[in-house]
Amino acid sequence: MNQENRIPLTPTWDHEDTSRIPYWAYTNQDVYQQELEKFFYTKHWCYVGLEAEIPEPGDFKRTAIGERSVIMVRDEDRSIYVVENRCAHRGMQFCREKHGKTKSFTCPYHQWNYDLEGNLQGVPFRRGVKQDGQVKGGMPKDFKPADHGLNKLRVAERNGVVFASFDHDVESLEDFLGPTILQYFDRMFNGRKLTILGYNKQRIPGNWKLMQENIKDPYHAGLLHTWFVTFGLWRADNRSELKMDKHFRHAAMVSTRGDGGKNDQTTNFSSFKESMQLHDPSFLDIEDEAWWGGPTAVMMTLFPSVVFQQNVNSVTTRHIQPNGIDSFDFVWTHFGYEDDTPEMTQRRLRQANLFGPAGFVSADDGEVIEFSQQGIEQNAAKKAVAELGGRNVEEADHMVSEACIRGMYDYWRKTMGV
């Protein structure tokens, strides 16, 4: 690794593999700034939204890539553009609405106006003002609006999902995902038109990588989450697989629902509540869908920015938006398919209560990430242990493994130059 590509003034990764993760990876500000540059702003595709969120020309959605505010917008010709929410004049974040419809974007500071593609099309007093028979002020004669448009990102769309990159030389989205993960992506987003069912948003006081770890970690799912263990939705004795791309940055945890109930696997689990009953059994009114092809749950982590979740009939995107070394926003978009029956839509909405900031399952994750960050910050010289299933990075046909976490940090180390 060239010296100029190494992280300066940072403790070294002094373990031979990634079964030990130094706490400074979650607490060092210099490391965090380089993560933003190397993972969110260069060489990676990041999730920005679903086409269904901007169905008509002029529809837009404000979102984020890393710490940068961006706007996904549909132009009059129905093309989708993603532009940075930063006026080319004085750098103001001009768009404040989360969603809306417009014919153009105008910065309120000095009224610079841009078309939906991001081209500058209006500059007040560009040619000055007339006073006493003379033209005074204005932009220089060589000022060219074409040189002062919004920062336009490269955009990739696949089966209703929109990604963008600040890096126009990034590899194709398909190569970025790789054939293994692409198979699971196309299973969930198979070309059927999507419909938006609703949103949740939470701010979690923890390092953004802890959420990537959490969804790459089948170990906790059958231990922490009472719902999963008791009702058999996701636990260690279910038939399952762990899949990764060739770089180990993306992963898919695949599981088929079991019968639930008590057995040898649950005898000593404090999270197993044999007496737990539902007042409303419709929460477990699960209908097999033809596109599942077997698994009842697939949790995909696309590094660095998004989780795609199918857990029984609930389908959701979870967008990771870092806002500091110890905080990130987590935005949930619950969706369905245009050809869903009304009964299926209601089923998806009911099961969405399992997930989200106050979900019967997912509330646990936000809490343990917060507590993990607090423990890590107590002594940044220590290391986390990720040895379950061995110390190597390899796919598995069971859930008793932390291989996907080790894989992510193998990629992280190579890219960060640690």
Contents of the next structure:
Amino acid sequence: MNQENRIPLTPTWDHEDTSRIPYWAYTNQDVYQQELEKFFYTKHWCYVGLEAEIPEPGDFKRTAIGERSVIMVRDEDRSIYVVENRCAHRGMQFCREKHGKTKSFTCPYHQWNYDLEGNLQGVPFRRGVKQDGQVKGGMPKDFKPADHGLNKLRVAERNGVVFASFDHDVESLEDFLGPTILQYFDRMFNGRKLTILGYNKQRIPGNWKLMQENIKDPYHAGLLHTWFVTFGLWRADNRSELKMDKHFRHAAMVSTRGDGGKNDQTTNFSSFKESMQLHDPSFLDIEDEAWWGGPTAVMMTLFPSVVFQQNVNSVTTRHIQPNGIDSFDFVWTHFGYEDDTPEMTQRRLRQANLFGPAGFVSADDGEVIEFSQQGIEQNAAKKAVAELGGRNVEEADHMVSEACIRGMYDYWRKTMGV
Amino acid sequence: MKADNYLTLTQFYQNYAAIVDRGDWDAWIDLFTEDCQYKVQTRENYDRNLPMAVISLSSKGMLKDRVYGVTETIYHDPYHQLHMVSSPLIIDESDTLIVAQANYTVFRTKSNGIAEVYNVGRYQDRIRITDQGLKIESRHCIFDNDMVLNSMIYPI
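How about the form predicted together with the partner chain, since we already have the form predicted on its own?
Everything in the complex follows now, all chains and molecules, and the chain you saw is the first one.
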């Protein structure tokens, strides 16, 4: 076997830069376990949800970080806590509801009871039972409930978005995002209260990084997503920018359609297929919003766990929850803002037909990720090519570049030590 | 409801299933009224009174646009659907409108030939009695499975 076809026993990145991505990055089980540890469980902030999902004290939502089930809950004093959904006693994943309201958490197995911060407050038969005037059984005298709370995560909130980390030494959320990404984050989440429109969830049989790559890849947008091009929402010459944080782990694809607002392309629905018109124009009843400040679409990838989407009037978070090296759940939370008119809410709901598991310009992303994984698995010694726009990692003022993918793997290599 | 009318309604439900199973999208559109609603939504959103749906169409024009997307623009793996639709349960009826529901199971078979349970739920329907026969004023597909197996291309 020549060098070219050798599958390394110890994964080594045998290319000088990240314009080639070895397939073992998507297929090696040990690599995946290390990724969970190094990206999802330490040193990173992972998305858990929106504050508006748990508006009242006692409201909780069950979600996931990596493969770990966690619960986001609002305490009596209105502060938000995130705890691991795993009883400190025998390890049972005790919370079964996806959401709800509670005064405390109780594991049904032995009724260990925790307050909403995760502190153990009740252990049945802790002091044993009295029989014939004698105390029998129970926990040893030196059993300290304080040592047996739920696994408490560090929590960061910013303008209604909640992140958590198993790593209490993680840098601040603001440092984690960096000033460039923070600016786009604050554009979308500018402190206005959010209203939850609902959820969609899809299970995509592909490696979780393929979704990060997909939203860092402007190359495919006008090629795979024929619908975008057909109805004039996307043109290769749209004014656009590719932005990254200093580690290149996060990115923002920023683009401005035509002259930004209700121009010919949206009001007349003309496009390069001049004859093609929507039967019902309301799919593209787009209204400029002041907070956009220019760009009509900003797609943010926060490594490793989430995508924030603003594409015209549709705003969502897309949560990446890996469940194996070759599969992840992709959970969409569609929302609006407290000052939306009923018409704007309807507009956001209608435009949701473009995005999500059935979306005109998203269903096909799930499909190509599935088939990429299939192709990658059939010949694990090969490498993917990401060379559009050069071999370096540089921000760009156009959409003809795979620099953000190269940037992500630059960071990935450093963190993984390969 | 008279037995004859129930038979017509049952036939209508089975005809709908046969039409989507054979991918006859023009015939699918013809089953609806002009001002129709068609929605595919998770049970979670429905039960929590959240409006978000996987597909939400509110006119016959939007149905046509969806069909254009399905047939011309969305890239996807080829697959067949097979619907098993229960007998309809009549909720309410008048001379012009039937409110009914029925359970459904959709199997998906891709080109590897293995059929899988793809979507399980119920139709909640308002069916108008017209001179041209029964037409769907609104069909609300509420599905139990928490997630879509990758993507949803064809109507349910």
